[in-house]
Amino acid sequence: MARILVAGGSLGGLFVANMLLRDGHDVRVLEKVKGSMNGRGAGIVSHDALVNALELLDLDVQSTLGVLVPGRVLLDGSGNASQKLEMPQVLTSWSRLYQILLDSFPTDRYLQGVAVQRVEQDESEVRVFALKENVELTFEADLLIASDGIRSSIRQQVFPNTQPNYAGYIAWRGVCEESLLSDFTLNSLFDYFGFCVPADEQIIGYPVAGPNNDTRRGQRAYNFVWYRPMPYGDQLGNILTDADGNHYPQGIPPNKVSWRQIAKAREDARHLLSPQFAEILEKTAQPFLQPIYDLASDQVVSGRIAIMGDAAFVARPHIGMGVTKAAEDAAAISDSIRLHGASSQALLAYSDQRLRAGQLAIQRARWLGDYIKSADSSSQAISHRQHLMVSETAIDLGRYGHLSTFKEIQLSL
């Protein structure tokens, strides 16, 4: 039995902590947030690998994981369906997955309010120095797994040159309660994975569980992500500044987004989006903002320390793989430790499995995000790009026969 610390108690950290605990290791999770994190995040696409990871933990929740949609629909500016694809898929939510994974992990091993300050290691162990309510704590372990997100304090210490890069656009996100929407929107959009593509922009959306993870008809919600160009500089700075003038350069908390910015987004939606998506924007209680970043690591292991999930790679949300990628990282770490023991050799084996996968995810997400910027503005080219977006966004590669469209990206790595 090895002593293993996991920094970060969100979905990726809970996946790897649960897997390692099942293998008999002495696992503790260090989470800097104090109190419940339920209600964070929004919708999540449930890829096959995500379901497989839950099954590895004997969490057979496929039938209750989320909402099944029969396919996809592309709406034009008038709200008419210009494309429909039959592509069954289950859509879940951050809250649903978080509760499943948290309930399966011992509460006394999930330490909250613990902020990692620095780490040290030698050939035999790792030492983590942290603060909890201004009290200094020291933890010792055989391995440290960092799953502490895009701004990972551990990655910045171990791999300081690996930093997020702004992609040039933002996303408005939110979840609208099903009960608030008109019959028109419910009948033409709600049950589908929906798309609308204004010039140089795109919005997607899909149904997810509603409050208290309720998936009953009438009690669900609709999750949306609206991508909008936003050059780095004053424009981005303004939108990341709250109504009192406080600036949040790394991302503004949902409850701090200026009401003026929300009002402008809703007004823009009325002019640019289909009426169904415009209604959803109007009736969402608290839309929030997400600057879109790429984070690509060229190393994920240093001695007895490994980074995983969003601490290692953050791909633009177009591929819908963030949580699935973290679950695959967790499974690779667990498999490698089972084979090689809790050692630096095990972490190198994990790196061999997952480094290229992370780089491929980054490239595919860029490909999907950049397609709309093509210089060819002919109606035929636009129609082709729209079809690619509808058919390729957030899919399991290979399930629907789409591997060939990404061949050039695979060959470039």
Ligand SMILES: Cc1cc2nc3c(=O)[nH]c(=O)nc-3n(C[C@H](O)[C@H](O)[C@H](O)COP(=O)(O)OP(=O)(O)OC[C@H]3O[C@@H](n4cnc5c(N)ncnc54)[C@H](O)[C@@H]3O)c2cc1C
The other form holds:
Amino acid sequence: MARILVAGGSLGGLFVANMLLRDGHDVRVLEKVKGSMNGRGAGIVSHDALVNALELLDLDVQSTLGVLVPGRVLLDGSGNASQKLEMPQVLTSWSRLYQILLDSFPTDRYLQGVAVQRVEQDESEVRVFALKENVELTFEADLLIASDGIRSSIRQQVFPNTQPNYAGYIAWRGVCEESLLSDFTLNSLFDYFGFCVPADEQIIGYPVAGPNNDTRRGQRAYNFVWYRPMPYGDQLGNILTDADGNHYPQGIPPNKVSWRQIAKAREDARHLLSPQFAEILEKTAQPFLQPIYDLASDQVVSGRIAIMGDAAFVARPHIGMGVTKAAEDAAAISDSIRLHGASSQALLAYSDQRLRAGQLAIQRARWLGDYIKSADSSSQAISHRQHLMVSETAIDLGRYGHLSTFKEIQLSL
Ligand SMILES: Cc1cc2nc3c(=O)[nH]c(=O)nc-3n(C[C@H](O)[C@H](O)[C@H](O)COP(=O)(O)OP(=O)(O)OC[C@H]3O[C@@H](n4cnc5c(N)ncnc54)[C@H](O)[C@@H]3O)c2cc1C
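Return the form predicted in complex with the ligand of this protein as a structure block, the form predicted on its own having already been given.
Then the entire complex follows, led off by the chain already shown.
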């Protein structure tokens, strides 16, 4: 039994912590947020690999994971369906997955309010220095798994040259209650994975469980992600500034997004989006926004420390793979430790398995995202672009890989 610390107690951290605990290790999670994290996150596209990772933990949740859609619909500016595709997929949510993973992990091993500050390691162990309510704590372990997200303090110490790069656009996100929507929107969009693609923009949406993970008709919600180009500079600075003038360069908390920016987004939605999506924007209580970044690592292991999940790679959300990728990282780490013991050799085996997968995810997501910024505005190019977005966004590459034109790109790498 090895002593293993996991920094970060979101989905990636909980996946790996549960897997290592299942294998009999002495695992502790250090999570800087104190109190419930349940309000965080929105919709998550599920893939077979995500369900497989849950099954590895004996969590049979397939029937309660989320909402099943029969396929996809592309809406034009007037709200008519210009393309339909049969593509069943289950859409879940951050809070549903968090609840499942947290419930299966012992409370006394999930240490909240503990913010990792720095790490040290030698040949025999790794030491983690953290702060809890201004008191410095030290933890010792055989291995440290850093799943502390895109701004990972551990990655910044161990691999300081690996930094997120702004992709040139933002995403407005939100979740609208089903019960608020008109019959028109319910009948023409709600049950589908929906798309609307005005010039240089893209909105996607899908139904998710409502409050208390309720998936009954009438109780669900519609999750949307609206991508909008935004050059780095004043415009981006303004949108990341709250109504009192406080600036959040690393991302504005959902409850701080300025009401003026929300009003402007709703106004733009009325002109640019299909009426169904405009209605959803209008009726979403608290739309929030995130700048879109790429984060690509060329190393994920240093001695007894491994980085995983969003700390290692952040692919743009078009591939809908963030959580699945974190779950696959977790499975690779636990497999490697089972095979090689809790050693730096095990972490190198993890790196061999997952480094390339992370790099490919980044490239596929960039390729999908580049369509938003494409300069070719001929009607042929637009229609090609729209078709690709509908058939390639957030697909299960295992199940729908035959649709993927990205195969050619993968082969040429
Ligand atoms: C617009 C958008 C849409 C998305 N859609 C999807 C989708 O459809 N499907 C999908 O699978 N993914 C999606 N994602 C990505 C997904 O949210 C993440 O990839 C996923 O949560 C895995 O991240 P993680 O657990 O590695 O890191 P995170 O979720 O970022 O968690 C990091 C954790 O570490 C903690 N932490 C940070 N610093 C410290 C510290 N110093 N000490 C201790 N703890 C610390 C944080 O509080 C946090 O809990 C989307 C993302 C965006 C932006």
